[in-house]
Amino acid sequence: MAVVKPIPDRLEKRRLTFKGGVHPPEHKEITEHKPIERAPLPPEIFLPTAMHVGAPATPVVAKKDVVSRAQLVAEASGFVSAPIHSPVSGTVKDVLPLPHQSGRMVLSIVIQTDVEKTEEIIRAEASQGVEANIDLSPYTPEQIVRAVKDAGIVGLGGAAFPTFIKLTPNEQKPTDIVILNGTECEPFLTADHRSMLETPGRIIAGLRLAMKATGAPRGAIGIEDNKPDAIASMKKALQEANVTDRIEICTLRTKYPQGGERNLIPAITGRAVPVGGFPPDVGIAIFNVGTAAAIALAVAHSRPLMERVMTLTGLGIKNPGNLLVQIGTPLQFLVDKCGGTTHGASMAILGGPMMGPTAPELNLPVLKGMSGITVLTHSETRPRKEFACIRCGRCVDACPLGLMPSLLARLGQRRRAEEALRLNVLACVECGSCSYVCPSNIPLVQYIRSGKAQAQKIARKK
């Protein structure tokens, strides 16, 4: 194992941050004070077999099959894959290729909802809580990993990487700290914020289970300082669990993209993930707070990942809010339940406006890693004329990874992938900070993304 930098003995007294970044308008006030509400059940759900990193799942049901809530409907088809479970009781209407947020057609399972039966099961589940002081003694690390794998849990922060892989101990790369990401630095989104206010015990329980699975002696929860109520809520849950000697709340300066793991990890631990490397290379496992809550339910109640909290927000939504929704629910159904769109609505974004892709249509289903829908208005999405680069260097100052975005963008435009590769173009996480500060309105990320695609082809050949 490579020698890694030791973590400071105490973290919570420091206000942590990273170099670079930007401060876009937050717009959190639209939904941050709105409690999570359970969304109504849709008449049909659509479950794409590709809603996670890795190989798509393989359907194990067929047309006209009757299924129950929590039943396995698609099994993992490889090591890096995840099973899919039905969020509703009902009848399989069809298994066929349907539009996906990637723009491709993806094999999907369509289930007609039996609303009455599903609601009966959900009411029974409502009594199943998980507290911060959960007794960990009944669960071995192997049992925790197996429960999470069988539950089909993937990263709920957007990456959708199968969680059991991160939890599996590695003797060559032992984990000495588990970090929960509660920063939610994207503008508009407040799903994680509300979860930390309303289910802090479940999140702490999930963190403790993750620490036991990985063998990590320490835990940390990163929360930006624009969420003082969430910080207080999580601290109270830690005290109730009597684990304040092992787990700390790290108050981070509010700045985008603080939630990126290559920014959050050095801000909290002082360690840097190497280019081309991963958090385990520096002894760290990192999860979203929503993922931690899902871990707790999977281990304590054998409950698979069937639902998640989402924020429906933006000036283009009539009644924005935070909803607990079933995976596979059509986005249009959720927007309609929030009163529909306003007269000036022009663009729907899957997630937040800095990194979220534009939704090609609203009849797409909710995926496991989908944290919200942001609907913007015409005035917010008005095209801006692109001008020549004035070499002001603002993009360099804003880049959280110390890259040269303007140069990488030019290399991408001119298809000079070899040079871009030497300048670490593959380290770019496409956070959008450079494009945000550019006074010439150059879509730097778009050009860099093109250069990355070219560079990746070259890197694979080497």
Contents of the next structure:
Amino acid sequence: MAVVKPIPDRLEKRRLTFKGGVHPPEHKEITEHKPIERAPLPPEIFLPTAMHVGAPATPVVAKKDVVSRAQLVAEASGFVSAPIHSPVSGTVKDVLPLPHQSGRMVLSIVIQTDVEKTEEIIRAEASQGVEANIDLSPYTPEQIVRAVKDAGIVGLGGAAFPTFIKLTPNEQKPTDIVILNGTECEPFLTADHRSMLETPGRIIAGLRLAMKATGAPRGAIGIEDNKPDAIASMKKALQEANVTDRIEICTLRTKYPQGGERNLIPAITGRAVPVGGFPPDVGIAIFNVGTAAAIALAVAHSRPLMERVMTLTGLGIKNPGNLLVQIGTPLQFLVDKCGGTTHGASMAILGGPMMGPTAPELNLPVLKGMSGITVLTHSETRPRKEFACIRCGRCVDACPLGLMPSLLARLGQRRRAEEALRLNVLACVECGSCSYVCPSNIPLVQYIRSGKAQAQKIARKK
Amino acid sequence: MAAEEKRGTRLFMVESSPHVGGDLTTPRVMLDVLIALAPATLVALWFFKMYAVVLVVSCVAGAAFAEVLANRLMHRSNSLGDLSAVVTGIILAFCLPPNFPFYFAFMGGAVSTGIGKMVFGGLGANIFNPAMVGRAFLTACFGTMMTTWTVPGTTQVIGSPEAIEYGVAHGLEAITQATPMGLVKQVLKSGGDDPEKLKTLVALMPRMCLGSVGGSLGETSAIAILLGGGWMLLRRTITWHIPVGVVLGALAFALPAWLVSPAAVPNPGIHILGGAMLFGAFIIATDPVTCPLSAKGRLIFGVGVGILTMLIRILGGYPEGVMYAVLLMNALTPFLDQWTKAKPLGLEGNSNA
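Let me have the form predicted in complex with the partner chain next, following on from the form predicted alone.
Zooming out: every chain and molecule, the one shown earlier first.
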């Protein structure tokens, strides 16, 4: 294990940024001032059993079963897995393979919504808030981990890694600090921004619970300086909570990919996550702010993860906005609720434009890790002519991880996986900064991805 | 989900992320180089008139011709659109004596892109600076013509009896007897016994800034080159590392010598303003294809060009050494890339962002 540097005493005073990165147009103005609205319930909910990292969940309901909101419908099927709960009351219509974000068919549970019953339960839930100064004494670390595990919470920032694993204390690797990621560096997306404005107390409560579970003495919330109102909101909530926990709100320079954990962690703590390692290796647990809010609800009210905040945005959507949606809601239903797509809409991205995969059709459901849908128009997506690499080095300067994208891409293209492995191709997080800056429009990330796949095969053999 | 019922829904484009890109394109990068060459072009037009037009046109035509031909032979699509052949042609023209025959200039242009770039596989694959390959070819073939300079604005050959007569008549003795770099060579050869020539050189410095001295077409005006270099720095077409490196490398040689015997050797300013030093530092050596990738590598590369140029100027047979200095450092670029390889974040020794 690498030598771990002490974390500075006062985080706010440090120059919080990283080397490399890019400044894509943010386009946050489209939705950042729009309050989160609760989306109407869809007539049918589609719950794929694979919406987290790890083994797909195993359905525990069958066709024609009557389920109620928050009922377990699929249980975790391994250590790295997560259970799934029905966000609606209704009847199981079918359990069958359906199209999935990954492009494969995935076993999914289809539930017909009983709108009235579900709405009644949601109204009852509305009175159950969580305050920042929640009393932590009734909860042991084990109870917190158990509640989060049972609630099926996964990373809501997009990675969808089961959260309870990151919360479980590890004697060999004690957690020095819990970091909440509120940077939201992807262009267009504003779901975390709005959550920090509208439910700051819930997020702080989640952070305090995570600190208690992991035994971390310190906590930090990292927010980019393009969201001054969110920084103010979190600071105010923290002050009003008047808790003794050592929590700091860290302002980070707006630069993509500031929200990548391998760049956010060194920016805040001065510690780098080792290549091939993970944040716990350097004593850090890191969660998305939305995940923290879900932790708070799960622990305080035993509420499973059934809904999340999503941004529907881009010039391709008629009435963009931030929506509180039920997991499993068909994307087409949501887009229709936002006025549908505009005439020029040409590309639907699941997430933001830097890292989000595209969907050929909107016949997919909302997954736990889906932070938004960005619909771009023809003028933004017209194909770019590719030129030869002129070795300008812009990709090298832009790589936030200090890799050599142009070289790795060429190795990937030519299937020279051994060399790519030696040059740490597996450290690439596919943030897209290199492709973004390339004046020759070379799809570097695409080639590097293929190189990573080849290198992984070799690495596994070794 | 109900895929069958929804078959009528629209289909969207599918592609690998990221789905947005910056505005900068490779032709735009080349266009910025062309814009950077504009001040020097204007100066060349002002002082060398039609010679400038003829040389630039023939070099660009030669460069474009070889590129088109090579693409045809290799069954590749036309690549003139990336503008790199135009850039190569103009840079070559700027490195030639103003009265150089246009047909040989055309040949030089053709060798630049043909041998200097296309045989390696086209833009981005070449090891050596194409324009310098073309110039090296011309130097090897037409050595005398490549070192025959004219008095700006005339057809008179510098150093010829007519030119000296013309110089006496117009009070231009300083520039009709030799080019600044020729004078530097004479001063160095004299071993410090020629204070007169040294004085002439010092007096020439303002002219070297403006460009009204004998020399290659586009290299004579320091001010024009600095304007172009400034534009490229502003547009981030180049970084400061190579120009600064070249000047530092040159100073490393010129400054100590001058401090020891200021009366015997040309001052560092003359070395930097004279010949192709600045043009090389800002325009030639900064060719991204043939210089190292990393900032550190570029700094070392620049210093190497500066030092080698001075070595050739002081010890070599040629009055000017930028071309060979650049070509030699081009050959070292793969090694510099290897030595200055970026270290991934999170690997031992790179713990902070």
